[in-house]
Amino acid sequence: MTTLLGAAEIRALAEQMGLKPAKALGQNFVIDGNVCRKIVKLAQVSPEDIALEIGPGLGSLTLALLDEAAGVVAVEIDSRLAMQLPITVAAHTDKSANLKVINQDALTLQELPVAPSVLVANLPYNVSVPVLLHLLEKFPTLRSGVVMVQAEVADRLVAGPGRKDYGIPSLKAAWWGKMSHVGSVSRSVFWPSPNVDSKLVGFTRGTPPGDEAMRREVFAAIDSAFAQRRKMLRSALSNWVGSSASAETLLMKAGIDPTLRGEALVIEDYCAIARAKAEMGIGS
């Protein structure tokens, strides 16, 4: 039988460890077990799944995941928390053998001891987008997941073209699959309480629209288009391809109006730009 961590127990555990949540590491611990169970349910974690959790902290979500998944790989950058997590888990569930803890920065992960199928995490808010994109790139077995992120970041990840929050995160996430809002989380379920709102973003992996070489070109085009967001594409892409004249020719070949801005395009449009660039031999 698994028992989840409550607010009093989390505070007591932190005090016992002499732990003061580090703002630099985005450490805001979930203190409501019901919220953890809700997240796991929204992620549709099954007994066949290997769940990947980033930033498990004191283990609130980890325990809820172990209750449903075949195994959990927890990646924790803070060595004190990484050492404590197996001890805490062993005291609260008989499934502690199904947990693997990796003391590492998620942004440097290149391999895992087992292939994860679902990502469920309260991502550190200061690096949530880079971490999510890195994991989707490096671990193609991740088919779906639910991540908790800052509300503004969630809005950017799921935004569609033409919206003010549509931009680099929206487009790069769209390369990997579909992102959607699946819930909100009150500030009161965290310790310490953050000064920002949180939302849950669900994702389902799709088939990437191109290979790795194309992805790098597409992402470079996206970065260029939004580096000067208010400029027309023929100007915004000029540094990327050498000149505004080359950018205009490239865009016309890709079937895209050179006077549009980057925020008007969807991921398929950027793929068309990358293909046209290859066909024209620009940068080769």
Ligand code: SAM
Contents of the next structure:
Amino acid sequence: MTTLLGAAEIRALAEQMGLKPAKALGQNFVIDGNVCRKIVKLAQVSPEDIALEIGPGLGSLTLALLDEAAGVVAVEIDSRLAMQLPITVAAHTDKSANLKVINQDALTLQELPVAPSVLVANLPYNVSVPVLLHLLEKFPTLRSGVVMVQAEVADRLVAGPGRKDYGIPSLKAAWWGKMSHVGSVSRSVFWPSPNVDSKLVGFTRGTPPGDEAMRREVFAAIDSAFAQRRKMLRSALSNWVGSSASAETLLMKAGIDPTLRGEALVIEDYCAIARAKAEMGIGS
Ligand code: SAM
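Just the form predicted alone so far, so send over the form predicted in complex with S-adenosylmethionine (SAM).
Zooming out: every chain and molecule, the one shown earlier first.
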């Protein structure tokens, strides 16, 4: 088993590179190898897997992934970190040929050199939800994963209707599959220590309830419903369909009470709304 990076080595690497962790890029590096092993175990990474890691940073989790997966594709926005990663990996393991590093913003990823099967990442906190949703959309071979995110974001991703955290991330994530809490992570395992708590979210991809055209409509309906969260649906959806009268007709057709709020509906209800919109011939 590879010896993973500890606190002293993380600091030494950063110093050697002249790297000051950038808050804007969510650069909080894990300094505890046991946490990295735990994440890889929770993700059930097997020797058949190609793991996708977003934001490998100095390589803490990357090294743990290389111990278990057939390959790792690591996407890092910071070119200094992307350049250093293969060097660090080669110094720790003989599996460096199994690593591909891509220096890119994960939000702009359209293709990868190999099809990933599992996503394992300590996500940059300021863009964790858009990154997760983007990857689920663009890489259908990703069947499951575990991501570390800010605790509040984790609560939003896993929330069901009626919970105060339920909203756009919960519903859009539910389109792609099942999200669940799989653990929490202490602030003390990071350098620098963040001023937020972290949680681990596991996901398993399901069968999406519709095709890509349907997904776009459903996501637009969700955005409209939550843009004015306190409003009843007939009013919240009025801009999206043209008027509150049309919104009321649409909701009745979908079998949904127009006086409800967006937070009362589940993803299947938004699909019913999108289908009713298509049947009524209302364009996007
Ligand atoms: N995985 C490392 C670890 O656990 O120690 C670092 C995790 S750190 C929370 C987030 C990493 O994501 C940083 O290395 C940062 O440079 C990178 N990052 C930030 N925004 C990114 C983006 N849009 N696309 C790819 N990487 C990004």
